[in-house]
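Presented below, as structure tokens, is a lone chain in the form predicted on its own.
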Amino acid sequence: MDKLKVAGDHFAKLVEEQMNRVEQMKQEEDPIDFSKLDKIIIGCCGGDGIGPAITEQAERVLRAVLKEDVEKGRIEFRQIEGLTIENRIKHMQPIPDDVLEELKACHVILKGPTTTPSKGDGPNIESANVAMRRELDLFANVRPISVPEMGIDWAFFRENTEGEYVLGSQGIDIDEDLSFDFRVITTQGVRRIARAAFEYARANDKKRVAIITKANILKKTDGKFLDICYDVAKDYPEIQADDWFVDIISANLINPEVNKDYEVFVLPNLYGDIITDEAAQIQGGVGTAGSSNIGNRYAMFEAIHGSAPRMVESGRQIYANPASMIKASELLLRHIGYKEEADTVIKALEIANKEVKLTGRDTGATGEEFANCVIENL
């Protein structure tokens, strides 16, 4: 009975926390209007591993394309240190308090990859990404994938603050034979990610939104996700909404007979993480894909790949490919209203991808040389 009480108390605490989160979501503020700001503050946070190396190159591209507005005081860049795995372990926090305060003083954040220890590799510290998405309420993880020669133009809207990840470090070992992890889905969380996906589809003349679940198995949580997405779809009668199980969609993405028919996807957190990596591989690898993390007040832009500690251990970080972070900077530009500048970055990035050979080793170019090519072609 002691085990049951401990488990019950543990679960009750999680339920209470999530109920409080629901009440906070009911009071959420309207999205920020960047056109009305006198100054936009961009925080640059290198993270760890190869993060500082590739973030530095993406920041150089941003500074080049925003040079005039930086000089006018319209744009301000701030460096944010302390999100390294060493500092997070030192404070035993996914984001140390002083670092979080600095992040909250910015409007948008360009963030390099961060390391999360796996079980057995170090302390049980929550992912900095998960913590940042929660603390800044970055509920929409938007990942575009484009392969024109294959007719592919996808936009993935991954719910960012729920599912397995928000409670991923709060599971419980009942005894040596029994362990539980938890997932959570809320009406408010699903409604806002679904609306973001359908609004994007409407604004970009997309005609189809695919809802991805495993609702035949996870009937409560994925069932709720599916039902609410279809409810939101009623407000967008010009857009076709259909649903797919996550295993089937993972097969369809690599099926040239059908993959070009998809346009916009809306997914719970875990499925979105996995499927967007598969989609990035179709585009050319996870190193080619940037990612937006959007909330009403804050936004964070990053690569979708990890911190590649082995590259650092062998002294190869200068050869890390910054294309994903430059792609993230392009998404940042669009978010703050600099569409023409974003288009310029994309064109310059396409040239660099063709002209500069990156191998991750001294057999190819450095990340700085790659970024130089992008800047020269802006």
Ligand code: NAD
Contents of the next structure:
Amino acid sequence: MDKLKVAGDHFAKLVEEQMNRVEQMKQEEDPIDFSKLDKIIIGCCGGDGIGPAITEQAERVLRAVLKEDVEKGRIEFRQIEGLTIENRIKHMQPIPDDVLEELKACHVILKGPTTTPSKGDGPNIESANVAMRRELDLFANVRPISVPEMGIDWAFFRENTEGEYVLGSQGIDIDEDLSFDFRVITTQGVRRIARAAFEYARANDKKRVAIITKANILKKTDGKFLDICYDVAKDYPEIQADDWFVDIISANLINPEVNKDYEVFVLPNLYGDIITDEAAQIQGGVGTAGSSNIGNRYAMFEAIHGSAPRMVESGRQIYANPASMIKASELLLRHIGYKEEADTVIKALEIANKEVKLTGRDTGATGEEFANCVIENL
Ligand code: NAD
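The form predicted in complex with the ligand is what I want next, because the block you gave corresponds to the form predicted on its own; please supply it.
To see the whole picture, the full complex is given below, headed by that same chain.
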């Protein structure tokens, strides 16, 4: 078969799918108003590796802080069991159909990390996260990072549905020497993440939004990202918008001369993935950071780290730090309108961080002991 024809057909199919996605984005619904709901359904999926152990602890904290509303029936917790790597491989689907239906019956989801086999490690199965972000249209990945003693208070708005990830498992090997992956940016996709970042800045009295790209190299996709962000910025004249290349921003984040001057960042998917791990490390490690994945209808809250398979192989999952998932729960509470409860959780978490020492092994406390301390201080 003619290689050029195969490649052309493959690309044409991808373009057609993406054109359909753009049409769907044009029909978007308004964001859900939680204050108008009689009942909010929180779905909990443990995921893989250390996921079930740390998600269980975060759910205990949530249940404790929401006790009254659970009893009144305003909040319902649902366990979603099937989002495991074994079940995903069994169905050869990143999210098996019945699990997706269960997820769609919830309003918000607390999700433990899920394993994605790398090339050569197992079947070529798409990341459950990437699939969930796409299926539930969770376009904004919001990651707050705060280090008060360094004057750092950042909010990262990572675009969650496009970039390198949307077609991440649909690249093509033309022959044994030549391979392509694809990167996608759309006007609609950038506009909604940029709007989310500037709205957040306005609502939280932030004065500056930094747009992160590599538009000098990736002129079409990052070029569009930059142009649309600046276009959205015109509606927010009180906020300073400026742009930075991703390489220099990764240096500036660890430069104490300048890092406290940044406030809100808006970034395409891959840069956001990398830069937020760096930012989390400045805060105290990936085990300390939570993130929200927000769309107009659904939202999912998780840790930013992965399933730490080596901790499980050496039987150390009970020592995994649940702070990241507890942070994720705090973001969940804020999202559904439980601001006071969110503040309570964050204060209790700060106390636990000081009082309970976790080392990731039996030289320190277990995740359960850590969560007990959070619950005692609610
Ligand atoms: P990882 O985040 O799982 O682990 C990196 C390091 O951090 C390891 O040393 C691990 O022991 C440590 N660590 C992570 N979380 C911790 C916690 N709560 N407490 C203590 N130590 C912790 O990264 P990885 O090894 O690159 O990825 C493992 C798997 O997770 C892969 O299959 C990857 O695809 C997946 N992953 C999932 C998500 C997600 O579901 N959101 C995110 C990233 C990676």
